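Just the one chain here, laid out as structure tokens, in the form predicted alone.
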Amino acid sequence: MAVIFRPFGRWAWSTSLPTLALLSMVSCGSGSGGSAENVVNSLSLDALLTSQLIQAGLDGDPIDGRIIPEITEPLAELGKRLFFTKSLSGDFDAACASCHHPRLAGGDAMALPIGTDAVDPDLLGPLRAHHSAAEDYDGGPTVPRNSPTTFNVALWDESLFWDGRVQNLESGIATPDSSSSGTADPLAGNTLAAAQARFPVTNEEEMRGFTFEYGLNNTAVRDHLAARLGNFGVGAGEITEDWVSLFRTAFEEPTMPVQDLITFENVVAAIGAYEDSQVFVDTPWKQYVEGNQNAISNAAKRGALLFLREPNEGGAACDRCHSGDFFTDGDYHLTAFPQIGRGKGVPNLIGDMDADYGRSMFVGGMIERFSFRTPALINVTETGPWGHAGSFSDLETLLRYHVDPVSGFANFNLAALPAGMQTAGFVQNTGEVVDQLLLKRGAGTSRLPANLSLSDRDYADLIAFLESLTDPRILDPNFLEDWIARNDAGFTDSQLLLAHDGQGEVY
């Protein structure tokens, strides 16, 4: 057999029919023998692997032609101090890189986050506590979501958030401020980056805090910010920083008054250029499918082939909401996953109000209830962890439960969770959530795959594969210091983030 590898996962081959009747007989596995052996399973699996690539019409390249911002340029540059500032939450306590740091893969490494009144502002990761003098507080996490990596971010053409509350319309951009989920909001801008970064400021868990412009809406806690920023009205003297300079010089903009140069729509679009940079796709996968076929291992061809076949054909059928080069459909999706945490206010069927209904929220009804966005999985192995609730920290116990989620609720392991979670909720509220996927089952409604029979070497394997959509740049913290802002001759922010795990290592 030929097979010719061409860029971007065209490919053309030849095929004679011994080589077919060999192929036919051998196994996809890596095998234990000697070298001829695994050359000849690793042409296998290639061959195999072409055509299923080809079915899926891959090509290895999610950025499809879109125009990323350069992490140099100006409004960028601009973004990522703002990102980094404790200026914008209301108390000087969080900044958006509290919850979503780039050395910790664009998010917090925590199950679910503590934004607002932590111990130590500063201090991100496991190790990061709720003050037990704040407002609510209870021994555990804050926020009842975890905290969706911002890495590749520019990449979403749908929507962003678990239940995608900010949403691409034809008409523009939907968010919470809309006056109905499919009215687009006239302020929400031009991306769906800077759309969402309009939201966790006004967050009273998030960024805003329990007393900063207590009673007043959303507008009057955006304002105010930018009045800080520009050290003007409402906002005058607050800090001593001058962020106009850095404002004329990215928004291009010598002469324009400050009231109308530092307003909330400019700090988003900046901070939407910032996290719109964020692109980190050099996978080994991506190499693979445009063409170096050393590029993955067996065991990661073995798991290719299992998340890309249907159950008929020996597969897993991963693909059938993780599908496409960014590996999501951009849809939601019920899978059960357990319900830990605050919750979202809202009652259970005994009346408790720690469930969450996921997109059923914004939309409403019951379709798309306890169902939400499927996360895409390039760099999947660095943002756990994984979940709307961040109920799992280890990849191979996910995936066993996303296989048998009935098994997986009655087996889970409570106490593998992060001290202090708040639990009380789990058997009620998860198990209302796995009879909704066996009504959905029984109704034919329900894309997960049901009575998968996975074998430890198929667990082993899928997580290979995983493991190659890990782009290798986001490990080397060299890399990442052009996204983490730092103090220095141009700019010093004394409310900068200085980040630390609370054991010496500084981020």
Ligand code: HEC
Second form
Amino acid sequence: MAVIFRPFGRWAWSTSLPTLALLSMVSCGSGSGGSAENVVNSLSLDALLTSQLIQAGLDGDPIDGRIIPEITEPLAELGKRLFFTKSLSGDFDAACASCHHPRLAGGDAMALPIGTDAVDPDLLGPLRAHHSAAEDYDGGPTVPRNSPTTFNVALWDESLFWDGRVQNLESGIATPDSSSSGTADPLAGNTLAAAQARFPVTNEEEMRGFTFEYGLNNTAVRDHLAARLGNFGVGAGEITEDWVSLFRTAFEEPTMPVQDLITFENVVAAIGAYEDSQVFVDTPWKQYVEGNQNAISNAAKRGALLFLREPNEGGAACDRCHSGDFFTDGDYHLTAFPQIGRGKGVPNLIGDMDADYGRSMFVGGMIERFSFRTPALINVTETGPWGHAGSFSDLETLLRYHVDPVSGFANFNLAALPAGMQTAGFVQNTGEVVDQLLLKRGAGTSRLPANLSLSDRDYADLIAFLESLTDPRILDPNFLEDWIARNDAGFTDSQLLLAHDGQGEVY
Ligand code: HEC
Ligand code: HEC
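Provide the structure of the form predicted in complex with the ligand, given the form predicted alone shown above.
Expanding to the full complex; the earlier chain stays at the top.
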């Protein structure tokens, strides 16, 4: 465990501190700010923040003793090749990396994703388009929720997905295949990442396509894909590559019959190990908490104070939900972010089927309707567009909405969204969500602070703080290369995703 830096020991007046407003006035001064004054401000900021860190129980290290697989382990290396192969999609036109590419911070740089039937399956990012002659074309994205990053997936303990529908239970892992949300799925595997990887391949819009194993269940889809990789049974002869020796090495099974070796359970175990190796948390913030006072700017320090403090202490209380060193409580909250896109096929009050009930899609009932899992904030500056429906492409706009959703909704600028985005249901759907927030506020069950008033400087400080949560290594293509599958002497995959941005940049 990391040692917390305590420049002055515990700050004795931590509960009756000068307001942040005062502090900001002092530290920005009137332009005359001499270096002596800056040193004093920096020192007092450090002292204030140190006491706040102790109070919040932060040590800067979100890994907290977890064992993280190395990307060089054969199982993770196999998982990397599987993550990048279009052979796991029904029609050979999408890979996991289509929506979760390391060069795009583990996401797809799109508000909402396009999976199968892209015009150019290897084109990733904002220029990716859906084929106009393909099934379900409506001019816009085909998947209803934003692709979250796969970076740091190993650090989620409670659940995966925006609504947490892959969830750790004492008895195992619940998934959409479970008989109920409180029941473990016997085939879920050992980790959340492996359990999650069972689902994209069964979704028509993400990877399955519209004809593959048509009318059959998830098991048929997965078994077929495993048989394809192993070149046996229903999948025999569909591809030319020989995956068998990679599986033999990864699972240390030199003689096991191929049908027992290349199972979908083993496919997702490997993909899960690859994803779990993507832990990138060496942030300036971590260095700061571990004692390097110069690792972050004064603006970031002021932002951190705002983030951690309650409103009656001059703060914005972000850590009511974005708590701990991974900046999430793993819980579900209603924040009334804009509802755009196709939605999850559930009705709003006027009967249109483009609403998204969030967490209650999985657990039922009204209590968690429109609630989504609190995102972790490590690397957040790189994972936009943001929000469960990707409705923000700019962090300041997001934060202003987040702090005041009622006026955020009233002033939301649909014109800033990418062309083709389905927005016809925006007013109805988001209006219903905002009403639900107001009901919760009336009942005292919302954790979202009401009536916060933040200055322009406060927003800039919060963003400076969020910037300090990005691991600079994820901006370095050389560093990321270890997590990108390439055809090489070890293995050549004719279905490898050769990602590019459509403007000459090859990933
Ligand atoms: C078409 C785009 C697309 C493809 C292809 C895709 N995903 Fe995703 N992924 C998403 C979206 C969208 C979500 C969020 C869905 C939700 O929460 O309801 C998601 C969620 C996830 C999550 C959960 C992250 C979290 O923080 O909860 C993981 C892990 C993940 N995907 C891994 C994979 C793997 C492994 C594959 C390949 C087997 C894959 N994805 C293929 C779009 C995609
Ligand atoms: C009541 C709990 C709660 C509070 C308080 C809260 N957040 Fe959030 N935050 C969430 C949830 C839930 C989401 C996802 C909402 C969605 O996508 O529908 C979110 C989304 C975000 C996002 C977008 C992340 C992404 O990956 O899409 C950022 C950035 C963020 N919050 C920062 C903050 C900051 C800064 C504060 C304080 C000013 C704050 N939050 C206060 C719960 C909260």
